[in-house]
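Form predicted on its own, single chain, as structure tokens, below.
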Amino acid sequence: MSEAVPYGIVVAFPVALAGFTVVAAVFDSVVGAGWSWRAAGGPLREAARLLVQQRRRTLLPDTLLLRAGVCGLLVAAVLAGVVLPLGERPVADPPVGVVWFNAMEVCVWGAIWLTGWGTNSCYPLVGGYRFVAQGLAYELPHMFALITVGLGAGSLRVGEVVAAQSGLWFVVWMPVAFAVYLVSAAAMAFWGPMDRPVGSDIAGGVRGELSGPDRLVFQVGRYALLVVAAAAAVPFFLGGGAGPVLPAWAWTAIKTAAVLAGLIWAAHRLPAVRMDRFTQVSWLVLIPASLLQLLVVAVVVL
């Protein structure tokens, strides 16, 4: 029986993350049509599309990095899930499993690059150049508020950093780490103002000569990055699967879903924002705000 719960986690993750995946994708579609329901079955139509779709190629691509950046993209989704509670406990809670979150969503860095140098075109290229300078402007505060969510739970461990928020959960009395936290994720997994590695204006950007399956198997790795990104917020600052009557693990799909239902809202109604103009908002606002709600956290802890 010790063993029936892990097993029963490790088949549920995949599941859920592709539920919560395709939830994501006709959510997005539906909002951006104006909530127009028929609007519903396009990402489905969509991905039965690009699946018999012929790939189109550049001159002289790099088809092994393009592949191993477009595949990367997912895979890096699904290794930073897997320390994420589903309910009670995730697929694997390592002792450093804040730091394995953040340490997977920097590989998305490289396959994005990967991504843009491999199809050999301009436009890709500058994709790739727009994610890597809006790495450098997000990833500071980012850490900042994940460390100071560890320095809140005095661990690094998701399954304790839940644990600490029993009494109180961190939102409350980290507001600030949270809304950097936000913030950095619609940047982390380049979507809503932060698009612009795949802006239209230089045509698509990363994605601008990705075609059939490959082009495919790049926008479930987008949406997957999204959903994690906003199911990470569930157990560093709301708690984990606390609260009243329904289970640990309803809690956290509900959670789940508010906060990307959230994400994607803003996505259709916040403009985008200029690389330049965000790594200043970055550096002279979000890095001193997460800095100073870290030391309020160092001071209420020690």
Given for the second form:
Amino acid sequence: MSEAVPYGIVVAFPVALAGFTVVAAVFDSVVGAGWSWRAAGGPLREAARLLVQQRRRTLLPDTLLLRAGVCGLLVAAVLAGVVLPLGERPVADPPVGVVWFNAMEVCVWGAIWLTGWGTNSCYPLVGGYRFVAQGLAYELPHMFALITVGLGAGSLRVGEVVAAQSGLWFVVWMPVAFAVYLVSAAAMAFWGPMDRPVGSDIAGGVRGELSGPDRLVFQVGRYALLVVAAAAAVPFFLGGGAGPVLPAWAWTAIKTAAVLAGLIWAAHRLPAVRMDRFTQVSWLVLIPASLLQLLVVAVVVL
Amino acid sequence: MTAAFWGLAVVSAASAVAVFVVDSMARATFALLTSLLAVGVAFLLIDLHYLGVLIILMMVMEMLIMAVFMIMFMMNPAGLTPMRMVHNTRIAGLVAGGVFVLLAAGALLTPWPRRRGRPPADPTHALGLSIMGPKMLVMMVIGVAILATMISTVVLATARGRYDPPPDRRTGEGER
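Got the form predicted on its own; any chance of the form predicted in complex with the partner chain too?
The complete assembly is shown below, putting the previous chain first.
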């Protein structure tokens, strides 16, 4: 952090994040419509509609907390993204970047709970509580997957994690941690099979009562969080910008797009994890698996 | 640096006051969280990166769990009607004032040592060594033991929890 950050990175980061967010929303719409490319314009039309839509108010909302929650989701996603390298280096490379990334993901819990609470409506509140429970259930395997990465690299600085993969990508010799990361990252981004906090069984859950610009900001934040969760897999497991011929930023973009496409495709292919079983999946399968992976990595590093 | 510290100090103290002024449990919880996050960022200012980020991470989790429990146990779960965040004000005021005077006196009267040498390269590491010292191994073993206890407690609790496994998946157990 001592050396000055090039201005190019500071400009490129929001552009890249916004671009990937739009692409994620468009691709999600296309896959959701059964690979119909005519649905590609859907998200942009929806964004334009929400911009001019009048807000629907619930009875006695806690507007301050609601706004804090809706905006907090996007802010947390952006702050989580600043430690991820776009090619050679990130916007900020603190010595504990991996932990910072996780801390910002956890801030999302607060944002979602506040959104659910603030509307003063039943289903959003149920969705908010669902997300807190889901976050608690999946935080431990998520953390263990990230600790495995830090242990393998011998550092929590994202730059050094990437450097440690110059010989062999972490996904090759810690595949279980990678799988656990993908599952738990989807849970932390309430995405795919773990999207019950905004599930249709509770009328849209947390975002059920959001309308107009509030809903737009929430949706943008949700896709941005998904993009950041997918992009983080690249420096943590997929060797960062390493690759032949193309420059580092291009490889970072290609790998991010691949992980993102996989997550979006899986969301439309896999059945939802029932809320009464999701803790079982996490604590009885993911935690033992990630602990064993941690042990293997620890033995190899020793 | 100094400006950042005072800014964080003001945010921290102001939101701590807000905890007792606001009339909703959710607002009180998140005011407290704001106060604690400011403390976490203040740790980042003195290069205790790991501790600072960990404070942010843990406090968000803790405050959310606290919010869940507080709202679960409060007399007005919906939070629709405003409620006071203070009760038993006289004794609470006496205790709080006494503790404040004690801490402030301690902070002002302690002969703080002057800085000798330079800050270490990794302050978190140095802090851990100076707190734990030769008992590091014991502390690490206890840490793992606590984690194992937590996991096994939850596993035991969920096996017969509110959501039993459906009958078709329950093997080796008789009729309930």
